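In the block that follows, a single chain appears as structure tokens, in the form predicted on its own.
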Amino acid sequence: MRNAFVIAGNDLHRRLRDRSVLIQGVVGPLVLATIISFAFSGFDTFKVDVALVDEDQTVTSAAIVDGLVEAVNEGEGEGLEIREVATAAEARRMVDDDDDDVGGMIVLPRGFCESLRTEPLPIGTVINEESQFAGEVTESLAGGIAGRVDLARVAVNTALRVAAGEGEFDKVADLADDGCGPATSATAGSGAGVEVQPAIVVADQSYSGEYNAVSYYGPGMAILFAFFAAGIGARSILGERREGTLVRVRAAPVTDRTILFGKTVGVATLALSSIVIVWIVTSLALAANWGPIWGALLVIVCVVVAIAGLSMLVTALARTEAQADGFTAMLALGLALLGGSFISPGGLPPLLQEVSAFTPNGMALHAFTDLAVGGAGLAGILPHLAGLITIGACSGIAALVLLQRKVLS
């Protein structure tokens, strides 16, 4: 390991002194973040408008409905907005109409609470295609509700599995009825003027209303330039046989693996510090909002891994280094493309929808959204870090793999 680390040390030291390195992975981005802090200077007023629909009318849907309005609209921030829509008729109009500012929806459908107790009916939502991101948003609040739901659902069923082996079980489960309850008999009671609170609620969930374009666009252009940056290192071992050096290389008491792993390891920093100054530049100069800082670190880590991989697989299929540098850039701008760095997926046809899901850039992206918006926790970005890392895994062995073939051999 000591090996590989003073491989990538000196890698990384020899690719300092490039110039095209420190355009593309360390100017670029502060280029980048400029411009963007031009470009959205005047956004103070930007909102995102998302309509919430409540059909299933019961004690619990009501609970939810007024704590995500209360955590999203008494917030700070002024990005962001929660409307009750009383039908998703009237909803869906909003959303289609050009001239309201909706860009989504949430509907509760009928018989939500109810479905609690096995499976729980999936949360609607309809976006606006037009929109940049926000179907991003949408997204990320109705996955903030599941993941809340989902959570208080399996502490309800543990109380009345434990209730039930200690006698108590008809109390707790009629506890747990009056949450499926009319929504106008919160307060009801049993005629007593005793107030039914529900089992599931989101009151406490942090959601943000502090979300702009740049903490959307931030993150997709660094993960771009990451590519850029990382290509640039991964190529580098192509050249270092072109002209000799990596026979000189092996020379040293080191193995082929170490080797390789040691230029890994090299390409990896460069794209982690690309993206790590545009997460700086944009969360301090422009209010961006990538999430918390675990969180944030989390994504960036992972997404780094994938494209580290992905920048390897590429240098092991080309055969010098012009070509590396072609199927970089395709790669790279594809991958935006499809991934949502420019154009959110809900602009995309149904068949690249899907496909955007599967690529780095989506699930990243999804991943700080879900992060600043939806509140989500660990568990609720865990599916989009295992995701990045299975790329970044995947593409690397096979790249490791190719490379020790026909580079070292």
The other form holds:
Amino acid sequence: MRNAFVIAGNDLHRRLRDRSVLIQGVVGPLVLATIISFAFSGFDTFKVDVALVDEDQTVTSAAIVDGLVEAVNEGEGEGLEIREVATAAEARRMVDDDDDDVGGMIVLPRGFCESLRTEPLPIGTVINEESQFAGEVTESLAGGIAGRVDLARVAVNTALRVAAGEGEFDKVADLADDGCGPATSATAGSGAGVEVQPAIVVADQSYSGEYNAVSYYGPGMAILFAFFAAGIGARSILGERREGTLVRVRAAPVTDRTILFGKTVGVATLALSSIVIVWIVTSLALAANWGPIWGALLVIVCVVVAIAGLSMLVTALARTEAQADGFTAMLALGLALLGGSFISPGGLPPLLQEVSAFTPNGMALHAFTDLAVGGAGLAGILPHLAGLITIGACSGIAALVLLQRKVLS
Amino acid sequence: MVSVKTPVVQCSGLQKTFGDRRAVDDVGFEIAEGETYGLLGPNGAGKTTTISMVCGLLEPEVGTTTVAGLAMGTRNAEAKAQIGFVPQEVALYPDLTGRENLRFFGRLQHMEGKRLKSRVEEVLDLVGLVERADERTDAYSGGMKRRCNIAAGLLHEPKLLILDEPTVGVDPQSRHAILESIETLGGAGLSVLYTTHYMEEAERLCDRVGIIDEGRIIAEGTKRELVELVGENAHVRLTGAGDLPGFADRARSLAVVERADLADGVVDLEVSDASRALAPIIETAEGSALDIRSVDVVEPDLESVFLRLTGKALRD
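We have the form predicted on its own; now please give the form predicted together with its partner chain.
Let's see the whole complex now, leading with the same chain.
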């Protein structure tokens, strides 16, 4: 194990010396993210408005609407605004009419609160496909609401079970029923003489509303260029075979698995450093919002696992360093296009939108947007994280098997 | 001649096939402590494949190798640690300095701190690269790269140093320096496995030689043993003015001369012992009124042994 880190350290030393990683892993994404952000929106003019329709008109749905409006519109951040709209038809008209600058709409359907007892009705969304990021932002907000609703359902069900054990079931059940009463009775009190507080509170969620173009293109470019940085590291195993140093390393007291592990650690470190630097710089200098620190770190680590695995696989499939470079470029650009690093997936044809959801770029960007806009918690981004880890593990294992056969035999 | 000591390397029955071609077939040998053992054979004879199995780079299909009593295998780190391997191609990172290269390879051998630092300086001194140690190795000459290549194999003070044709493509001056340093190491008690297709290097460096051809060791022993094995004799070649045919006839009757031929003005006398044969040959020449211009004694060498054993030259 120690020797794996010696190998990784040597790789990093060499990469830093030739400065290729600094250019491809740090300078590149920062420059491109900045240029694209200016080109598409400009920092001062970036704005996404989302119409929110409450068709349910219950205490619970009203609490969701009030909480979201308070968290987003009254926060310090700029770039995202919730507009309360009376009807879905009116919201749809606003979305379709470019003059209204409404990028998407969210509808809490009639019967939403009642449905929470069994199977929640889906929260409807419509987006303006011509609006940048409207799809990402609207879906993230809706996803955030759905996530909170699920948590609240668990809490209510738990309270009911506890109450049942203490003989207070009817009293608590009455309170829960009052949550689905008309919105106007929210403060009128219940039959049990207790003031009704909605089970779902969204005002304390981390909707900063701080979302600009760099918040999207920063992670997008960081992921794209992390592929190039990781590719430089991964192809080093082919370079070492050509230079003859791989033979000497293999003759040292190390196993082939240790060598491959060391190489993978080097590749992952390059990708991780590249993304983290872009994260810090875009956050501090360009006010990008990648979500809360814990969440952003978690997504970064998982996307790095995916990038490292895919980069090693590309190297394993290549015969020469030049071929590995070509494969890496094709993979990085292909996944960037499909996954939304250049164009928000909302702007893609429906089939490609589906494909986008299965790319590491798509998964990571969804997770970042869910964190930054949707206020998602760990449960909200868990499917994306699991997808990234799965991609990394599958491609990594395939790469290690191939490399052991092709390069180390 | 090396006295009988504990073998540092024991390998037997090594076999390796690539596709339809059997690269190594039933190869086995032992190397004693402090002995320099040469594998002599033409390109493609199986030398590199053999040492790749000895140092754990390749798993043999059949056969075993032990190094310092440890069974060798691609996964046996402990056995690998006993070996210093100097590959045929220069195996250095071109973008690192000589010192950085050595420090990295030293760390892979679990060396750290003062021990690593002092050993790096020692081996740099041994190969004469102290002055250039902080230059990138891509700025080194071919000979300097070769010397640094050897230094990397010596860092961890291995029990066995394996050198795979270390002088290929090296200028005469560097070649001399490399051979000298290997002689020094052998003299200091290090066991050495040396592969080469240069007969003169094997003769100069090796206590014993295994002659390998088409994947098999076809003969093994000291130079003298090998010469005796094939019954190769020394030759005395004499040129001069006078009755050369008459001298050749008289020389044939000498007991020390096995055969005498005359061709292109040179009398070639095959003798069993050149040191004993020289005096009677000169006397006979003078008795034949031959005006001697030159006398060359050509001792049998490994090239002629190889030729006799395989019917082809080493460089074929």
